[in-house]
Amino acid sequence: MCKNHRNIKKIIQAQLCTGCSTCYSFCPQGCIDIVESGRGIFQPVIDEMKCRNCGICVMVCGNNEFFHQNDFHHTDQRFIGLVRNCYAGYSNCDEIRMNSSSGGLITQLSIFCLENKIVDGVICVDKTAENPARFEARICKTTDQVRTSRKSKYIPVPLNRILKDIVNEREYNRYLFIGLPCHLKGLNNAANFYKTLNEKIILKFGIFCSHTPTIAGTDFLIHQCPTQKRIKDIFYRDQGWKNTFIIQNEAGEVVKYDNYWGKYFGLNFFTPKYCFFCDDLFARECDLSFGDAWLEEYKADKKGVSLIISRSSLGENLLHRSFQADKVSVNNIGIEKIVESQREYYYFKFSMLNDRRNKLLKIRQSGKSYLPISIYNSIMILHAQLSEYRFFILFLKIVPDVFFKGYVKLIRRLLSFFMRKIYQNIAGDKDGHNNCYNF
């Protein structure tokens, strides 16, 4: 076997892997398997003896190029992608907008594809038949199982794995394809060599991605919601866009714990560690982006509503389509209001992540890191290091509540400073104002 390895191995021992399986897929040797591992991710494990180093894993690859980059610092415009229109928008069916995500759109452009015969298929996420605290890639080829499928979930799931059935199916199928970043630029990459994806995967969502909670993250939550009977449904949202896990049992029962996402999962608890190299806040390789419209002239409707970056003329002319069949609504806004309601994570993800890098890679920094960004990004690779051990877990299980709401609230404090202070810094706003620690 030739020493000089041509396989993701690199990319798994530098904890780059996001899981997206899209290696999976496309090894032609069908050496690569894909496993949840002990750190609560997905990972791909290789069969040494079969792999004949062909490259072929390395170059669908969506953090290969992560080796070939010397810093991180990009322009606005190629940090937010091609934009051709920027929107606020919701769907006009308020089953569906209460029930979905922030406003519903994805579910609603979904249902609206498959009953215009636009695609054939929904490529979407769903829970697993043997854990419904588990996640999987599911085809949807009705509208039934779309309504299924919908919410957000946040939990890492191997979607591209499901790219493998796409290829080698003997049918003629167009389908819409809904992912995270990490999932696009799989799919993107493995589209460059297989130009039969391009044909068969005619429409790409994107969702917006701060970044993806561990599955350990989901099992913490469940124990924090007991119940007596078996779990049948999970939900990471109630009804609107309220951030709330929500448990079903067998029985009916539903138990509820609110305001996870800010004692937790917004502290990057449970992040790991690839999550802190993703420069891809706003989706950018798709036809259309979505996000929560975390904006104050949003904050008093609770039913939920959707940003939407429209990126291509098929993106664009299905929004007009469906629009012109009064099946969503949605108005024309700027691009700053995107930024605006991301504002937090924008800086986190573009102008704070060559420190964030260095410090992960124990790179010594040519000049000096400005200090609230070393700070603030300290306090959250801590967060994410700490929730790794299980020690730690289970302390968070058993810590009164009211210690631990005083020291996330001192936390958020702290960080509200900081941020501010760099938003002071890089964005000239004098009185930093706007802190995105309200959830």
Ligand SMILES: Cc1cc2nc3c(=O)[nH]c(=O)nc-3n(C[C@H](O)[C@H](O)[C@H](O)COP(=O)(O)OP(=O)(O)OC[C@H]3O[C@@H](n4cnc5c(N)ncnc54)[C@H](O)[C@@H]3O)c2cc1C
Given for the second form:
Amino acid sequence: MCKNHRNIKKIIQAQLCTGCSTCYSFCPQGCIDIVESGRGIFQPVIDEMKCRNCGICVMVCGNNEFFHQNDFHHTDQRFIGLVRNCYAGYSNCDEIRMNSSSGGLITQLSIFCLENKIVDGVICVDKTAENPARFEARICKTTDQVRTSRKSKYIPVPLNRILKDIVNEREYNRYLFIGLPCHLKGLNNAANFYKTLNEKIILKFGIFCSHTPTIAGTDFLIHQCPTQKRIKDIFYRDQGWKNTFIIQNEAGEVVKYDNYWGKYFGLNFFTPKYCFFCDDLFARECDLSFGDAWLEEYKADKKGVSLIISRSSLGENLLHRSFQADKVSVNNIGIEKIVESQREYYYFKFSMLNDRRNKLLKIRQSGKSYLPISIYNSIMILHAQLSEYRFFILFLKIVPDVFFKGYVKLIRRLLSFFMRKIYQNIAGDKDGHNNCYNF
Ligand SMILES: Cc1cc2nc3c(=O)[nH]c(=O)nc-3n(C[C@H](O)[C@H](O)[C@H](O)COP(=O)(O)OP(=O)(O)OC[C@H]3O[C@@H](n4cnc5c(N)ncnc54)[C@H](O)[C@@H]3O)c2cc1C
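Okay, that was the form predicted alone. Show me the form predicted together with the named molecule next.
The complete assembly is shown below, putting the previous chain first.
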């Protein structure tokens, strides 16, 4: 824990706060509120008059260790976390598979947990009542509710606000928690101190996460899908696992916008600063972690395939039971396949973090950073910083698509050139292939 600071002000000021909202749930004075900030992220606001500097918000904060870490050079194992087994698979129900993010395993296993009374509720995210383009935590107690909250939402969600209700809830006692690495960090920190929380969250599903684009990112995508009528729903993926942003309006009309990830989010436009400090791609702190199977062998699959890292006997058991019940199909794969599927982000999050950290915190480096890493990081940080400005977002809105596509093509070429150099430098592979995992 950060001992010098008795509340999370310094974490907020350093732009390290991910808005997970764990501090909101555990502040004994109730003096923390979570608000949508001008930068398109959720941030705590502390009522200084009420704050007694008890330090609990710092204690439960997922990023509280950050100020004590000088070096992020982990080993591969430390970066990936505990691994029991790895799988590729999907839900055997086509309706679930086609309407989830990739293989529909999270939705299918959540439904299995409810139907078999393994848990009383599933904590996940769904749209808010006021605005279909904003999302909040939901406790699903029926399988229909789980179905409604499926699919990835590439937008910040103050998920851990719900922990306050979970701790105070009397009737229901066993929950499955589904969250991103930053949500899990806050949850696990809090569970170390609050026994009730530890006892109630009996199962945790983690979602692989390269980064979570800001709220401004979603608003930008909505602008790219003009519609005359009020928006009823937004989706970040089409049927199967196609990377298409979709708006459904109240008249039942649908407007689509293709390949937004490749053009904007993948190049770190609309990335919040805190994501540049994160070192957890694979959601280390949970029972089962899930991601997309971006592998050559599944490219032709139109329905969607997910990857799983099973990390505990609980997780392994659940998978085994649902497989026996014919609810899911899973194949054993090696950890190197998981890494291969996330290769670019693996290097970006893992090997390039120290350089980014030094750049963003303006730390003077003792030795020079490897040049391709430094250039790659600078381009990504520049994209993120530019998209914090309204004038730049306006520019993105009016710039002709063909011109922007040209820029994307060029910058992607440049970035892959640097990434190849980085693979060669780190993996020592002349062809730029990744072969550096030491398990
Ligand atoms: C911000 C973000 C970044 C991601 N980055 C990567 C990546 O780099 N590499 C990769 O392989 N996969 C990534 N994923 C995960 C991927 O999109 C799929 O969620 C994953 O493969 C599981 O697929 P599924 O079909 O089993 O999920 P589904 O069955 O559709 O279930 C998805 C679950 O995730 C919950 N959820 C959705 N959005 C959020 C959110 N913002 N915060 C918390 N919970 C949420 C839903 O409520 C639902 O329970 C990311 C997901 C998100 C939300």
